[in-house]
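What follows is one chain in structure tokens, specifically the form predicted alone.
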Amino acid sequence: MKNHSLLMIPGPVEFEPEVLAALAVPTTSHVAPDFIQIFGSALEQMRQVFQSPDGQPFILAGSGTLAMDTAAANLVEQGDKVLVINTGYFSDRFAAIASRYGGRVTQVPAPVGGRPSLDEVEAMLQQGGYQVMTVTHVDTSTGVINDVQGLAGLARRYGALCVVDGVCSVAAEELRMSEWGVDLVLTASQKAVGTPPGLALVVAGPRALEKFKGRTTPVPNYYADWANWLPVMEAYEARKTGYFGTPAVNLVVALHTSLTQILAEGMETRWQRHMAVSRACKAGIAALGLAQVPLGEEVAAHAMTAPRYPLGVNGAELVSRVASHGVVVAGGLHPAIRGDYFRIGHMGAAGIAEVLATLSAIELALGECGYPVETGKGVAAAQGAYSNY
């Protein structure tokens, strides 16, 4: 029996094989030429992936809220009006980060499990002066989408950066940066794209460097500031040495090994592997009897299901019935529901076998905890909603 349970939370996800062999090689200079050849590679790679021609890339060693603190230290300053998109607890820590560099935010809200409407979001440009506006594109806390190609027009149209969240998004959603006119987009290393907890991972565009450059303050954070990292990632990418801090050179090289796989499958294929993916793990929940937080199925993301634990079902116990099973899900996390559902993530390495085991582990878990279900039910619901996709 292997002893490993399947990771199925909306990060950190299960990763490939030949990326966790890539953190365990010998540890390199950071400037060996070697390496200097995988990072360079790794920041064009990341072009590819975000769709991103002309932005230019960062890989920073922290978490995704470092690539947030990232881009609202450069790109906010004292008095900035910001508009924040909110869908859930994510964005909520960006009107937090925002307001710490002295922006004046105001939140477009929805209802938990719903998003603002294109017109909602319009009606609040329209007011004038905002210089960033933020998207969380998939939230993570609730499981909502993002219309991302929508509001990056409007914010266009009226004269505001948009600077998109892509933590839960990048490499397995639809998101085409440069053609839809988003400014940046960041993520973190664990999820889509496939690589170990510790790069944060961020692609700046022509408008994001330019209001970047035009600043009439410094960067208030040392570490975050583009002016230390910028001439690092060119210096790497002309394939030379430059140094601000040491590179998570192992993580620099697993990523380096994930994003040459993801380009081998395809942006394409891979973004309608994910939706192939998710269509089937949600058909299982339905068929189950299981409602889901996002309010439609137009505002439900590909790279994650959030269900709602059925009545007079107790949600930690159904948690570790399904872990014990060999399965890990994911409790609440939005507060005002967060003992109310739990979190499937299905992006990255995890394809329809593992949404299969999956539910197959539900199944039994419900069961358990005295849930009237017909055992199959869910698993042949997501395997014909798979095989119909």
Ligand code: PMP
Given for the second form:
Amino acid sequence: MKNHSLLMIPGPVEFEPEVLAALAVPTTSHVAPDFIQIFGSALEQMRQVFQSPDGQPFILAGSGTLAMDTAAANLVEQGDKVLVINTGYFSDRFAAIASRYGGRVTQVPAPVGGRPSLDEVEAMLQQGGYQVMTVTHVDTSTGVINDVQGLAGLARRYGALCVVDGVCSVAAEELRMSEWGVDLVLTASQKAVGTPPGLALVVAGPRALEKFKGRTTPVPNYYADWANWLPVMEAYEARKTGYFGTPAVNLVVALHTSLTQILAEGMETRWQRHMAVSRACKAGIAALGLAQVPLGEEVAAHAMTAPRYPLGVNGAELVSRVASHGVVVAGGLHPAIRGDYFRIGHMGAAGIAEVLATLSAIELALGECGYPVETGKGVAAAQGAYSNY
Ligand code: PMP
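Previous: the form predicted alone; requested now: the form predicted in complex with the named molecule:
Everything in the complex follows now, all chains and molecules, and the chain you saw is the first one.
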């Protein structure tokens, strides 16, 4: 489209036209009967998308960082021991937030592009006394995916709450909150959930709510305090009026539209689709001779791909030349390798067509940057690797 570049960064992403159209409906009162119905229904849909029939959903105006802030503010009390499974930039952020609320944070590190093994995590948990463990499901700075099921099992065994940052995973990667024993999952609207930026989404499981209710000190954050929001969420779900802070009315309507689409696709199909598209993208990148940040296929996320620049290619020039061919990709983010790689988001509405267009733009741009590339090779490899899930 001449006046629209394809947005292939790891969030915000391309949004479905119906979702964008939903933003434009006339704003109603936040206590209008129609809106109460939509808000209540969106909360119920969140339980299905997060696979948490026994969880308590929260929809707040804010970004993913607010969702992280909310989780830590409500669950971490002064002096609590917090174990952070560190796979990159956003794990660092969770460590910073947890310590801001008085958590005594220990991190389990991993090399850039890797993730701590379950044995390494268990060795830390064995030291005992951890109340909370945080896991970044997909760290958007590295494209590394964690084994949430394995980690949640360990957290349970050692009595720690398992808190998952699913900002780059919810509605793209397989995630079964209740079945896997995850205690809290958070995300933001602008990635695989498929709604423009501005909503912080949290589902708290029964053990997380129990810890919150057993606090001996007030939550040291007024806006994030679940004591303020729980009655509001419960009211909307009971199709009654409630108020603490004005909800982002139009975004909630758009969220409801997107969650309806997601559930119509079905979670299993959606996860499979993301895997198929990811396989294609990664095969295309590999065929062009580009390495990737994740240290192995088994630790690579399906919501995004993080290719390294080939030797001799100027990264900034490559990203800007890809943009000149109508596709926006993102530069590096992890401080240790920021200038060495770029990031492609392929989640939500993006499918195989968008990935093929992206690979094609990358091929053109690589050639213009002086990298010898056989035009069409990446696209052909992606087509070959793609299975119609
Ligand atoms: N966690 C992860 C894994 C993310 O990718 C991001 C955003 N890229 C965040 C947290 C923070 O979200 P936001 O930018 O919406 O505050």
